[in-house]
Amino acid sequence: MSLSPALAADLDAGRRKAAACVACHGPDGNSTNPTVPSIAGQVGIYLHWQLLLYRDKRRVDPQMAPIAAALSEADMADLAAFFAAQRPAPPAAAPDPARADTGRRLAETYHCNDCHGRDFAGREYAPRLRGLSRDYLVAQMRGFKARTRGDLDGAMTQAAQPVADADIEPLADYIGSVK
C-alpha cells in the first residue's frame, strides 16, 4: 500500500464522510456498544488497512463489508485521518485488582506490549487496544485464535495461537482497562 493517500488525507472531508460511521462507532468514534470498537484515537494507518481488508473481503463483517466496498483510497485515507485525530474516551471501568494483576502478567508472558506498546496505545501497524471494550477484545482474540479474523500479515493470528483459552478473558479485562 502506498502511503501517499494517507499523507494527503483531508480531516474535514473525513469528518463529513464519517457521518455514516457514527451510527455504530459513536460520535467522534467513541462507541457505546461493547461489540463495536471505539476507533477514536486509533492508529491511522491501522484504520486505513482495516478498511482495505474489509473492502478486499480479507476481513469479514456483515455491516462493514458493504460500507468498505464503496470506499475509494481517498475516502479511506480521509476517514482514517479523521478518526485517528479524535480523542478516545477513557476505559469504562477497571477490573478488580487481582484480575488486573493476572492480566498484566499474561500480557507480559505473551509479549502483547511488543507490538501494541507498553500502554497499549498502538503504533504504526498495531492498533490501540487500551480502552476497547472487554467484549470486543475477547471476540477479536478468539477470532485470531480460531483463524477466522483476518489480519494484514498474519502476525496477530500467529501470536494468538499459543494463548490459552482461559487467558483470553483476563487479558481482555486488563488490556481494555489500561489508562
Second form
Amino acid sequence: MSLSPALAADLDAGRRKAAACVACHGPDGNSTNPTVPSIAGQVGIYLHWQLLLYRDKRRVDPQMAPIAAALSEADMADLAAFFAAQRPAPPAAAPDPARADTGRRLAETYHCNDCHGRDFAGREYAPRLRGLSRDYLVAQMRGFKARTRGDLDGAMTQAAQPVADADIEPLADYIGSVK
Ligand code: HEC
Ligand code: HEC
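I have the form predicted alone already, so could you send the form predicted together with heme C (HEC)?
What follows is the whole complex; the chain from before opens it.
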C-alpha cells in the first residue's frame, strides 16, 4: 500500500475537489440516499484507504471505481481531509427501544466497540459507524461475511465471520442510530 500519511493535505483544495462528490454523498458529505454512505466526519485515514481500495479494485463498486481511478494520491489526501473535517448530521431516527436493546446486546457480544470506538465514533483506522444508514450497514456486513467487500488488512472480514445472519439487521438498526 502506497499510503503516505505524512502527505500534507490541503483542505481548501479538498473543498473544491469535493464538488465532484456531493451529487451522491450529499452537501458536505451528509448523504440522504440510503445506498450512499455519509462520509462527513468519517475517520480521515479510513476515507483515504477506501479510495485506494476502490482504485486498486480491492473494494469493488461500479460507481466508485471510475471515480477513484481518476484521483491522484494528493486528491485522495485532500478529499479525505476535507470530508473528515465536516460535521456529521445527527442520525435521522431512533429505532424502537426493544430493537435498540437487542442491537446493543449483540454489539457487546461481538465486541464491535473494541475496534469502532465508544458510541461507534470510529477509532484509529476503524470507521465511524453511527449515522450510517441501516441499508448500507446491512449491505456492508453481508459483504464482509461473504468476503465480497474488500478491506485493508482483513480485520473486519474476520470480525464478521462469527456474526449470525439473523443478527445483522438488529445490529444495523442499533448502530446507525447511536447518538
Ligand atoms: C455516482 C455517485 C457517487 C459519486 C459521484 C461519488 N460517490 Fe463515493 N460512493 C458512492 C456509493 C454508491 C458508495 C458505496 C459503494 C459501496 O457499497 O462500496 C460510495 C462510497 C464511497 C466511500 C466509502 C465510504 C465508506 O464508508 O466506506 C468513499 C470514501 C467515497 N465514496 C468517496 C467519494 C469521493 C471522495 C467522491 C468524489 C471524488 C465520491 N465518493 C463520489 C457513490 C458515489
Ligand atoms: C478487530 C477489529 C474490528 C471489530 C471487532 C469489528 N470491526 Fe468493523 N471494521 C473494522 C475495520 C478495521 C474496518 C475497516 C475495513 C476496511 O479496511 O475497509 C471495519 C469496517 C466496518 C464496516 C464498514 C463501514 C463503512 O463505512 O463501510 C462496518 C459496517 C462494520 N465494520 C461493522 C462492524 C460490526 C457490526 C462489528 C461487530 C459485529 C464490527 N464491525 C467489529 C474493525 C473491526
